[in-house]
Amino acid sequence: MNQRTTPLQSIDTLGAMALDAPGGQPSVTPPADATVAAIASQFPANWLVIRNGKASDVAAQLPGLNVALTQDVLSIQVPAQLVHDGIVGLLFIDDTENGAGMSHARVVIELQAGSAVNIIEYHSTIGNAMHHAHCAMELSLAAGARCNFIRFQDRQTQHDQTGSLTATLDMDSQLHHTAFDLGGNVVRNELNIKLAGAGAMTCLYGLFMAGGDQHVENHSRVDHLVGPASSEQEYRGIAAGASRCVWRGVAVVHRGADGTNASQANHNLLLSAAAIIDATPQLEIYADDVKASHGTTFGGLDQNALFYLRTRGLDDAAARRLLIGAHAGKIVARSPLPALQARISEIVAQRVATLIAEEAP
């Protein structure tokens, strides 16, 4: 099938085209639902939406850039130069009222020399039957180019999601990505940058919360082919109930990499005994003049704070919204994207709370 340059429009108006007809033409199919809607209106971004595994023919107004839209590949193009207004949003959101599926999604994002985008990637589901989605996206960074880019996750908790995102940082270029897994039951995402030209550099950041019978994976590997370069990674985890979470993050530091600075982090709560949670920071070192470090570290609530908390008149509860709601705002408060943040915080916030419940007597 030949690419095919698509006409945009704002999500208001919405009457979504989908390549679900033969031959890959388009067909018209009832407006979004509430959900879609929904999701649009509490974030300011131009969304291009992706429902079960196909993109619609008809999204945002996204000024300046060159959207390709394929059977079977949604393509995005920043131009050279470009600095991108606003925010680019990718809805990833399936429907399961008509009962079980699964959804398969690709994404290509080139950002040609000196150009610049904001991107939230939002993955959600509607209904009640079983679902696994798989999303891969591509991203390639060229000379200068500058990328902040927030994946948030808040599936149903009975849906399953596989994900990666490779991309490739050249010279002077910057990738800033935030990751936030709130939903889903079980969930893995690979994360794989290479940075391959002088003066790249990339922060990773991440937030994941389970509870139940939850089980969240995410893998981060950055690889140093060249130096000087730099690259950060800061993940944090609460896990409640029976749930269990995985975080590995790999640094690799390759022969010739010099002027190296790679740094990893991780910490988390365990908010019940039957919750786990397995980190595994790694650093693999192949040059000289690196400067590197990692640690991770675990624990529950600090109960002497929580004493405190209470002796100034907050009940349990609210003390442990609190102490919870600092350790996940630390990773909010890195979003690449302040637009965002107030409500990103908000939806943190009910999930701690959600949290809680399940663990009060």
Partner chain sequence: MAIESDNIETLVNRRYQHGFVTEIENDSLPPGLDENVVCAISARKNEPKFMLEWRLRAYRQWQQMREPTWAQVHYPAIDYGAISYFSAPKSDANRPRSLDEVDPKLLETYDKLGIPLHERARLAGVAVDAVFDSVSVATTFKAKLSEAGVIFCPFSEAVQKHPELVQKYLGSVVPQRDNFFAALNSAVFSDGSFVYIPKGVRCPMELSTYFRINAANTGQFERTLIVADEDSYVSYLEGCTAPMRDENQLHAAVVELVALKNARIKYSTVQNWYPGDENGVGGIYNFVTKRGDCRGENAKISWTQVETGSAITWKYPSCILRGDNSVGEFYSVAVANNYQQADTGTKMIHIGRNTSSTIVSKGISAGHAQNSYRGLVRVMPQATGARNHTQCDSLLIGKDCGAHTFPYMEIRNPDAKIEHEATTSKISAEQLFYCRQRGIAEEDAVNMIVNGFCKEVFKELPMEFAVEAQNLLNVSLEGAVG
Second form
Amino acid sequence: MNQRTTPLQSIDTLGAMALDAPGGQPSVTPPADATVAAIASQFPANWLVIRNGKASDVAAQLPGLNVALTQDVLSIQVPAQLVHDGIVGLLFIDDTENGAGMSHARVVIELQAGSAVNIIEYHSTIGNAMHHAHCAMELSLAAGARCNFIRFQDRQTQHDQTGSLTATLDMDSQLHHTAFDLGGNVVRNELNIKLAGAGAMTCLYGLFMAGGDQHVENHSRVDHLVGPASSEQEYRGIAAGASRCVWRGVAVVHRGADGTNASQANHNLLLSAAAIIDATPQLEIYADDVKASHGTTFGGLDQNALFYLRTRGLDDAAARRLLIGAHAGKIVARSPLPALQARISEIVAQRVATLIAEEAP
Amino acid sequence: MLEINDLHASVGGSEILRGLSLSVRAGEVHAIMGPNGSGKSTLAQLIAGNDAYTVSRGTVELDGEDLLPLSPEERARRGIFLGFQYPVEIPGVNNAYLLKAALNARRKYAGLSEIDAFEFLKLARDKMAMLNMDPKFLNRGVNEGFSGGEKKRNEILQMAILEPRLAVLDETDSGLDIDALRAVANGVNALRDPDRAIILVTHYQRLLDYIEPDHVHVLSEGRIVRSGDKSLALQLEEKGYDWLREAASA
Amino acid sequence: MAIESDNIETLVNRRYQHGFVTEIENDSLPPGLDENVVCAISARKNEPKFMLEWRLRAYRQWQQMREPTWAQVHYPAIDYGAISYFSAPKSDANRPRSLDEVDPKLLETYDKLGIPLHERARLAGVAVDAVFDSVSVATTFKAKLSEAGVIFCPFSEAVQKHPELVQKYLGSVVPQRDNFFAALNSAVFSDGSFVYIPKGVRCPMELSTYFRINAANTGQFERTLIVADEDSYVSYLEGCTAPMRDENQLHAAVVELVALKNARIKYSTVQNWYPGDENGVGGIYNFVTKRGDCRGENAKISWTQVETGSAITWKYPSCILRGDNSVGEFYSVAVANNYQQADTGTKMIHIGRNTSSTIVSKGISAGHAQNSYRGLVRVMPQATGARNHTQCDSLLIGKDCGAHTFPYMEIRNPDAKIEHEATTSKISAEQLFYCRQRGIAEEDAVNMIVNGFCKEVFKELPMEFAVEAQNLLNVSLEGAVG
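Show the form predicted together with the partner chain, please, the one above being the form predicted on its own.
Shown next: the complete complex, the earlier chain at its head.
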């Protein structure tokens, strides 16, 4: 494979760089740059920018990591025993100023034995034309590797996204993944996690919030191939307007995977009569020594709690904000990368406010 | 009554007991003390017949009968009772039902007739009154949702009903507040009997303020390193287990 | 502590006690299915024209349908052309008017099954409509029931005597083309039970039917219809055993329940069809459609089932909660041992306001069995105030079995409160050791723990059924632990 290693530069230099695509056509328009800069200023990470599915030559400095780029694949390798304590940002930005389009991105991340890395993946779009973005990501964690991972999706509501993350976890490795879906038109995310080594552990958390006629699906599947190993899933949904959300969580405990601990939880808040959330938690268990559980709840806002808050002087909207925010906040609090939590919390609160406004009479 | 001679035992390949010998006569109360990992709980589990532990050498006899080939239920029917350090929850199984089944298994072995539900309830109520326990306990699932103190009290209730020849109480004092400890100790004291032997396995001397032992043994690294009367427990309390380790290695 | 799972398995294997075949001549149709067969079945039963037309419509729809494959069960393809669709005991020609007239061999069969029919009927006050090889041969306590105005009779008799009720309600809960097996049943059903409880009547006794498959290679297509008119109550018990056979036998029953305003129906099943031997040879394929419709306000339908038999179980007793404030319940224990496969659960469809449903499912897997819970909770947009609580627990005994949970939740109303909890665990070595330390033999300890696990469901069964169910459970798991 003809890979070339990309010279890495800091995001700070972005504005000053001449960004020319082959053939001399400018591939980036100023609003995109502004968005990139805005996101970068909000989230303290070293950002690699993937624009309309292509990683550009401009990338952040990732000391110690091997970053390689072919035409189609961005690959990042974390060398054995390296503990990378910064945050690697992967900024997927799709620009539709020049009309409708599609983009495909493929990312391969390899954590070698004993290494550790923090990653945030941010999906955003600019412009009003239709766009469909697809991102396929592969993640492998060798023995003892640790990865904290946030996927944050805040696209325009006329943009579609499909994406998958396939991760294989070797012995004693850990993946802590949290997904946020705030925007998008039709969105479908898949997580496929294979626990292939004894002692592997994964936590998969997610928050999806939808209004209007958004359609947001999250499908997560954990394969316990060996034991002991543990997986924990918790997804929370908030649906307003005429939106439709789907959560499907599957845990498969394969033959011989004794000592498995697998739990799934899914809690949903429906804010309108036309909003729909469908949930199918599934457990398939072919081993003996297994502890598995799932819990799912559905409901509207607790009217008693709402009333209680209003007797304490909060207006209706403030009380709703508080209750919905509390529902969403549980996932924010469970997300890794504490440095990012405050900002994520703010964006989530803003989205809560727009959902409430949508439902206001 | 109980004769343990040169017992070597291991769990999961690592040797825990390394030549332990102990002799307990009817009517006696023995306290086995020792630091964490010294093999106290292993000894208790072994006497009860937990097959997770493998005996490589040595003998365990009850009234001259070799215990080692016997299953846990066979030992129980001969009058061995283990008070568990962590009593197990069995959801949905009525506490009274388990107790009655256990009592009848023991009676049947002894050639006695099975006790009927009415007699059993009367017996259980008497014992509960003696232990100052709420009769509601009987109708709950075995240890299901019990607090730590309730579980331990439930163990003592079972012991009171089953009237064992030899009771081994594993860390019965752990996790108890002072009132619960006193209640448990009163229960044990009430069950002291010239025909019955009691082995108390404990980490702290505290329990022995309430239940006075005839003999105190200190276990270290799988062996009894010192035996004495109750004053040994006080000495230990004062000087700590390191004192004995030093003494042992000296 | 290490109680070997292998040991556990040896404890659970007692042979099926109800395995024997009664030698009675059968009047059977040759294998195969076409419109002529449907006509022949209808003709033999002397059915009115509407019934024949209904069957033929079902048959034509069935021909367009395909066998469902979504369940977590695997079995060799069923050759529907090799099945004989009608079989009646010879004695059908002159039906007995009382038990004295019943073929003594038949009564002997019931004895072997531990169902001394008249004894049990008299002592327990239970009217038994025993279905033997598709045709009802004995119905008791008719007088007492008819005094109350209750109709409890073989389905074929209801077609003759109460055609207006049959025509009004048949297929109104499970339409002909509801699913592949329901369509097949609608075309060829042989017999079953019919119950009508008039307005304001509390049925004076529990109604009970024992089903039994006998003739080899005969699919069983039972059809049961229970209608509880306004303000009435009925408790219905269904129990099955089957003789030992090497060939697989297809069973596709349909049960329809209709509860009008303020009516309550309690339907309890102990299912013990022949499950196949310890190598998975033989056993009944049980594809059942059971559904209740709470058609009026405040109606309540409660399903309780203990499923220990059949090689394949495909069964989802469901409730349509149409009336405001109506209530649906589903309590289930499903045991699968050896090579049994069970895919069972329920559907709760909330349509009316303030409807509520409860689901308690306990699945036990042992041997090489696969046991799945599949359940749907759907809340329609108009079902304001809907409530559901689902508790779904699986217990694993041994390392070669599987336990699966497939709940589907489709919630269309923001005012609904839906809670679903599921757990999977094994009988812990600690629990077993604890019981054994108290002097209880391992086998008894396992039974005790399993029965404790199922307690929430057993307490829903009528008393004598609960005892039977516990015994059945112990027998079913024999050899699974040891």
